[in-house]
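The data below hold one chain only, encoded as structure tokens and taken in the form predicted on its own.
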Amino acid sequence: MTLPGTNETLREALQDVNTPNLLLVLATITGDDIWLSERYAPAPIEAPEGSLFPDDSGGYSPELTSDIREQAISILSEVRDGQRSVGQAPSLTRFHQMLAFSTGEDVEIGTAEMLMEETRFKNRDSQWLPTLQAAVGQGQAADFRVLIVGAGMSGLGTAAKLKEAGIAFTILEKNDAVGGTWYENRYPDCGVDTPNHFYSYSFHRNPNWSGYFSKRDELHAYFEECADEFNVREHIQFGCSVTRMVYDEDLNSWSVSYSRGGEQQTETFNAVVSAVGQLNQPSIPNIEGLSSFQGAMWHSARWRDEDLTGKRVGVIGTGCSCVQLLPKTADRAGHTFVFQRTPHWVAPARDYYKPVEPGLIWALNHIPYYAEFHRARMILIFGDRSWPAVVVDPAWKDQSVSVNEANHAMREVLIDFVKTGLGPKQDYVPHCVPDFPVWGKRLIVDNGWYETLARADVSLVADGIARITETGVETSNGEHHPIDVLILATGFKSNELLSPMQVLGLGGQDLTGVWGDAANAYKGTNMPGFPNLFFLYGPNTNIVHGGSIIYQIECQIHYVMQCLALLVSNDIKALDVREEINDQYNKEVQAISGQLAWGHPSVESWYKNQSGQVINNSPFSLQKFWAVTHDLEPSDYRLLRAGSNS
């Protein structure tokens, strides 16, 4: 990292940086504790009641802010001119001290440990990389091949680590480009609901995001760039749909069949990493008459760029996809009808369309350590900060619509937000207030949702759909709504993990049959009876309270790489998690889930199966999931070797 430009360049950039973060930079470069003294102590991070976006500026006076910046210019110019070194990255003890200072809050040591790795102040790969590289160098991995199914965020992240280790791998991708969900979804305003500077690989940060919540095109471009930067594109076979995987007990390997260009091919691999995710198969609602509709119709995940000018457009569903696509769709349509099944909680987002300041982009690119502290701060603010509000308080007086005091306070604030946003359409309020706790489903980040519903050319239809006709939608009250275009924003078949692939494990057991509608896995990653098959974004790994799914996936990749290191560095052919270990783990998962907002009995969502079990979501805070997946315990597994393993 170099510091280009003049002192005026620095002065201009520092107008846009976070002052508490800047103090941590100065403390690291100089090694001087003066920057962590009472004089510079920031005000505690405060969030306007009900807001997800707190004020973390530090609350400094203009005079003190100016003084800090001028001293920073002096120190950074010395670094630029070769008169001062950049110092050393902080130790865990000092990093822990810095985090507590810059937030004005107590920070658990476990959180500091996790953030040491997320910032790359500590390289988590050192736990497995030397072992794998040594095994490769000694020829132990010469015949070891890994298959990755999918070239989305999970697949590319895994590929990057296998490439670095020197392990042979192939990626089979059904699409003709990388990116997974960010390649497939192209509806208007499609974007991420986590700040971009957190929604990226810890080992490949992007300092140049144009917005705080980037849209689909920029996100897809990031993953395209990753494929090139990781040098893994040559390992990807596009247009390949895996149809069947069969475990060979004699060879301790997977026979994988896939379709490419209409032809079936079969290859053998020592291990398989499923990187297909949970949200890749559009769910088409089972509504009477749907196939009879004569107008244009498509699912939001299979968007068509048709001219909607002056047309009557119907949108079924009010989840994240509908919230994002509605404003721009309504701008084009003559009239838009939103057919609601259940309302969702929508959170205020004052920075949703805010571009990233030029000075911040400059700082992330050029100021030593700034990007690291910036990422740590993003995770602290948008990660586990909301966790206490999702845990059931047994003493809470009314658990019908909330789970604790903080959860109820958030509910009240969000109800006020609903009322304000709907303006003249206050008759919509009862239809827009969910009857389940906040965070029972992931909060949707607002992009003008309620203001759009309040428009004269937009109608919210809360009566249930009775049937679809050739020309429109008939609701349960007998009213018929003429429609020209019907958009299905109805989500995905999230509970049919790995479908439509057939996966046969030990004894020929079919994974779909073993799971039924209650998919489960040890640490969301392994299933008994299916050796050397690893799930990324598997059962009970989704996040609700906040954070980035890339964070969860990196935790899992770290765990998988330890498994592979154990395999190739020993005379072990396969790992098969012990059934009793998996059962105990998932019993705990369900027990914890029942005491969280998304396990509340009033919540009906894709998170649950028909029995009410939460099978998609993690029951852990971000820090706890990191701890759960951080260290492989070989005794949790049957270690299969050549020959009989009965």
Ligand code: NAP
Second form
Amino acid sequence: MTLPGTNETLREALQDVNTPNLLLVLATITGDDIWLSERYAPAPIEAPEGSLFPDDSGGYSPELTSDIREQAISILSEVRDGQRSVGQAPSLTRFHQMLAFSTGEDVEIGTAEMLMEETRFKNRDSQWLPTLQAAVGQGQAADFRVLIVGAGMSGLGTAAKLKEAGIAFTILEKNDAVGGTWYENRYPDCGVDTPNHFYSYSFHRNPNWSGYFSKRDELHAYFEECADEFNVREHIQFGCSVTRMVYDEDLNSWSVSYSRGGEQQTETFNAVVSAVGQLNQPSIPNIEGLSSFQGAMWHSARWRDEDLTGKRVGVIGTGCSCVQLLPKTADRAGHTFVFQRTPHWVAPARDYYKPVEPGLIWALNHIPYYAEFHRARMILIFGDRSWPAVVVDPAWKDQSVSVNEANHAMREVLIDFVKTGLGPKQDYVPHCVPDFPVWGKRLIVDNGWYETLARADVSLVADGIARITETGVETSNGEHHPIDVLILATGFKSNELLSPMQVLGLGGQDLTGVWGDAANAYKGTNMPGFPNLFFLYGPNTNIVHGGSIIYQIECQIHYVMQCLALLVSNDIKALDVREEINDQYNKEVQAISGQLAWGHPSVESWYKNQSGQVINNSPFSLQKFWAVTHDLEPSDYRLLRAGSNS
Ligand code: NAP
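Same protein, different state: after the form predicted on its own, show the form predicted together with this ligand.
Every chain and every other molecule in the complex is listed next, the one we just looked at coming first.
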């Protein structure tokens, strides 16, 4: 990283950076503790009402801010002019001290450890990369091939690591492009709800995000760029849908069948990484008469760019996809009807569309260590901060609508937000207040939801749908709503993980049958009886309280790479997680889930199966999931060797 520009460039950029973070940069470059002293202690982190982002000023007086910036210009210009080195990246102890100082909060040492790796101050790959590279160098991996199913964020991340290690791999991707969910979803205003400086690979940060919450095109472009940057494009076969995988017990390998252009092909791999995601099979609701509808109809994840001008548009569903697509859809339609079964909690976010300030982009590109500290701060703010509010307090007085005091306080804030947002349509308020605890489902980041419902040309229809007719939607009170275009924002078949692939493991057992409607896996990654099959974003890995799925996936990739290192370097043919280990793990998963907001009996969601068991969500804070997946314990597995299995 070089520092270009003049002192004036620096002065301009520093207007846009977070001042407490700047102090950490100065402390790192100079090694001087003065920057972490009482004089510079920032005000506690607090977001202004209705905002997602805390104020960046640190709460200093204008004089102190100016003093910090001028000293920073002096130090950074010395770095630029070659008169000063950039110092050493912080040790864990110092980093821990820095995080607590810059946030004014207690930061657990485990969180600092996790952030050392998320910032790449510590390279977590050292746990497996040298072992794998040595094994590859000695020819131990010569016949070893890995299949990755899917070239979305999980598949590309895994490919990057396999490429680095020199392990042979193929990616089979059903679409014509990379990006998975960010390729398929194109509805208006489709975007991410976690800031991108956190929602991106730790090993491939992008300093140039244009917004804090990027939209679909920019996200898709990022994954396209990753495919090039990771140099994995030559390994991807597009237009290939995996249909069946069969474990061959004699060869300890997977025989994988896939269709390409209507033709079936079969190939053999030593290990398979399923990177198909949880939300890739659109769920078409089973509503009477749906197929008789004569107007245009499509699912939110299969968006059609048809002209909605002046049309009567119906949207079924009020989840995150509907909330995002509604304002822009209503802008075009003549009248929009929103058919709601259950309301969701929506969080105020008046800075949701905030562009990334030019000075911050400059700092992320050029100021040594700034990008690392920025990522750490984003993870602290948008990660586990809300965890305490999702854990059931058994002593909490009213368990029916909230799980603890902080959770209840959030409920009150959000109810006020509903009332304010609905403006003239206060009669909608009772329909818009969920009867389940906040964080029972992932909080939706507001993009004008209530204001849109309050428009004269938008109607919220909260009476249940009785049937769909050829010309519209009939509700349970007998009213018929004529509709020209029907949009199904009805979510995905999330409980049917790996669907529609058929997966046959040891003894020919079918994974779909083994799971039934209660998919589970050890650390979300392995299932007993299915050796060398690894699930990314598998059962019980989704996050509700806050955070980035890319973070979760990276934790799992790290774990999988350790498994592969163990296999390849020890001439083990396959790993099969022990049944009792998986059972014990999942007992804990379910016990913890029952004590969290999303396990609350009032919550019905895509995370649960018909019996109310949580299938999709992680029961852990981000830090805990990092710890759970951090170190492979070989004794958790039966090690299958050619001829003698243990
Ligand atoms: P969803 O959260 O599952 O919402 C589906 C909606 O359709 C719900 O309101 C559901 O009602 C309704 N529905 C389903 N079947 C119905 C039926 N038969 N009759 C009436 N209503 C029906 O799906 P989604 O909005 O596509 O979001 C899925 C997940 O994708 C999110 O939770 C999030 O993780 C992810 N996502 C993220 C972003 C982002 O990062 N910004 C954007 C979009 C999606 P009930 O609530 O009553 O079941």
